[in-house]
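Given next, in structure tokens, is a single chain: the form predicted on its own.
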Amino acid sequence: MSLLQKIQHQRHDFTHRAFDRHIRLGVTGLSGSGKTAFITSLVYQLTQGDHPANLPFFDVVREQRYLGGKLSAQLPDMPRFPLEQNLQYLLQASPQWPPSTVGSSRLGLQLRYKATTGLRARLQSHSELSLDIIDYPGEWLLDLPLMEMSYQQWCEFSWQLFNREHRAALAQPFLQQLQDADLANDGELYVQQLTDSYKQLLQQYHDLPGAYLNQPGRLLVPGPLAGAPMLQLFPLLPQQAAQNTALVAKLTQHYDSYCKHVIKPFYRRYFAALDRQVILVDCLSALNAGYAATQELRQALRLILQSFNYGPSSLLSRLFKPQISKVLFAATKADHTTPEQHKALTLLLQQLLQQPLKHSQYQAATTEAMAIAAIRSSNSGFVQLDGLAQPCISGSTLQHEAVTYFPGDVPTNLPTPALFAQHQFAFIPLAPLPWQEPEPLPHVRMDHVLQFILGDKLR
């Protein structure tokens, strides 16, 4: 982007913020939480799915004041979110989930509607609202807590994590390698060999259900930083990190560079100017993985959300120090349970987010929690069992095998270790439902989502 283009974009953004005609939406979620599916569905509903029968709880659509949404011109400094490619995955005869995000991307929308209040309603035939959405790999999100730690503190944190029951066995080979490490050797080849071993461990953790806190995220999804010296980074054992050695000095330098040149610019670019936020949480996969997984998910969410600024919106804050004024906490994959379990799923989400919810509410942000499915993967109904109607769902597995079953109850509170020892949760991953245009993309409560995020701006 040229200097002139940057100035023009900043002036345009400043003007829209001054008149409260611009929303920068942050969609936050760990890897596997459904971020790509959520953004795809949200943009589709706003540009093609705006029918009252499809979005009955989105006021501007139900009242037939919504005139449509269109994609904005793409800024040249960031790749475009692959909306059309994602929709093609869903339109296949055997639909598939769009691939996970491997780099940053952006999508802007212009939403046009008829206002009902203020001068705009009396003087203008229509009003417009700009919506800006940024996507990024969930793995990068986990680096935000590193800004509050030194290298030595990160080493202590990492090995406390690796010593937990669900992680300890996988960590043993790397632990042994570090115990035999030459701390006086800071040679390029030696440091890279140890980094490669740690990267292999991180990948194993990434593939392990319930292991959420895998840092640094750019070792897993490097993006344009592949091969950068600062990615030669791994946590030494705490007693090693406390020593004054050549290897400690080099790793500390790499860690500090990573925080300064990667994490802080990432935060400033994607999060510092957010107005509203959706936080996606896959509670069901954590239940499948057991007690340690639910506790680690809870810890990961708490650490991440400490990095955001929450508070009411005002003219000065919009222009000079944006704060997140609305936060939606969404339990994803709600259609992997029967509808009567959605309330329990929402309550479980609130339990997982008890501390972050208090934190955001204390700072006067408006919050709400709900169970959603951005793109439906099942239909719900009943089967007769011993003369009684029993709830069930039907869909297809990821291998496209048809299934009809009752997936089980969702606990309203975080289960205890004793309950996990007695009961194995088994919520089956499902493929998207078959879909063909011009039918609207099926969802669960995306109209509620849109009303919470945008409803007050489209009056």
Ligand SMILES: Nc1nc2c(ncn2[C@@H]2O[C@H](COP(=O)(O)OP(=O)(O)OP(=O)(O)O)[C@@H](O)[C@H]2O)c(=O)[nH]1
The other form holds:
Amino acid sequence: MSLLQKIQHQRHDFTHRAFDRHIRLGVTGLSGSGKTAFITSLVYQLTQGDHPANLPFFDVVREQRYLGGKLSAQLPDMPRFPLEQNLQYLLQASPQWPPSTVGSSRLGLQLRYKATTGLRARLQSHSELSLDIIDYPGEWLLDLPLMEMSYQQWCEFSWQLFNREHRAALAQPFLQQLQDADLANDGELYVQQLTDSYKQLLQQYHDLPGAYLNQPGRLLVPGPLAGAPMLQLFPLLPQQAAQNTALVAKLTQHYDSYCKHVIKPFYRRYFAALDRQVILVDCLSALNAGYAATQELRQALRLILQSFNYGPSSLLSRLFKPQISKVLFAATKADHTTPEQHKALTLLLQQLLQQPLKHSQYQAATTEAMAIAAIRSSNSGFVQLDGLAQPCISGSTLQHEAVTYFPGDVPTNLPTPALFAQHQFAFIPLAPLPWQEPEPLPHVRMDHVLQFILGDKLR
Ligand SMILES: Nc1nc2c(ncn2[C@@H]2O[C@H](COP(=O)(O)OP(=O)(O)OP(=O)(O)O)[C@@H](O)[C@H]2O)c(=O)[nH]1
Ligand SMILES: [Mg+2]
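Beyond the form predicted on its own, can we have the form predicted together with the ligand?
Following is the full complex, with the preceding chain placed first.
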């Protein structure tokens, strides 16, 4: 290498190191909110979908400064996000959604672009930004609030929840079993038997639309913890948990170990050093499920946002210093409604978050709310009805039956119980639209999402 080449090479190397920039993006949401679909789409848009026609509101692409995105080498500390498998589900002749997540995984991306101004533009032929994203089962998110409660408080919290109208009937057999429980018995088999009954109840709740708060999450989705003794865990009745007995002592010990050895490391590992966060909320399924579901969704969001409260006394800042500068709240599956309803969906999301956000420190970060579909399942249009153009969507049900219909209005405010009594919301789940590579993966507003979370870093 000549001296000149050497100097040029060193300068290239130096400026790359000097400008080495990294973004760690947190994609957060309850089970089924759309995290896996979102990450799949986001990565695909950044690696294959970078045409101005596909991402018109993503400045770096529209200005033709985006040079492409590549998957980074696999990091050894976590399984790789199954991007290719997820795409295979979508590429089938009858496309399907990727399955629900059962463990955490990670994916890194290297984005190349031409900077517009400043030192970076002058010194480098191109600039790079690396992006790191982690996926995890949504059930685990709801474990975070357990760290702020004692075992006894968790029992009180759980039984208040199980006594609610939409949950009480299912809880009856387990309630009965606890009422007859022998609190002096902390034998392995006995504790496992009661845990199995609780697990069955949790599974029923998990399948009940609108029952979001199912704890502990690892009882439903154990990941590598399957069979661990601390997963022998269930909430005794509050009056039982207040007693000093062998069973209470054992469950308290398991609860404390679970908080210390499972939740805390997960929290650190996943949420430490996040720079930006996307919080996905499926408001439409909650509307389908009725009033109690919307209230429980609001409660679940409050608990989650409390865990992320960025104030000085928050759990998050006691564990580490968060640097989250941007938070996007996204109402997912907007493609289950007609486009003119998206504004209402965004307002509904904002209303759902209003109370939870009131006392949080999210104000310290830049936030935005929008209605999106990471992977589109419908086309929108109009049908003539009594001489009037009526908006509609068309797609296929999960059983692959073609449908064209108007899914109804989205309320801009959380409806009252009276309204729910008169009106059944029916935003039916649809299969992904047929799609073939190299066509862009159809979406709604993923370009707005990319602009909000990455736009300022790609100037
Ligand atoms: N119409 C539509 N449906 C979606 C979209 N994203 C997700 N869904 C639906 O929501 C379901 C759950 O999406 P996932 O991405 O698996 O949700 P998740 O948050 O990863 O769920 P867990 O892995 O269980 O925590 C999918 O199976 C789809 O039925 C979207 O953009 N549009
Ligand atoms: Mg998932």
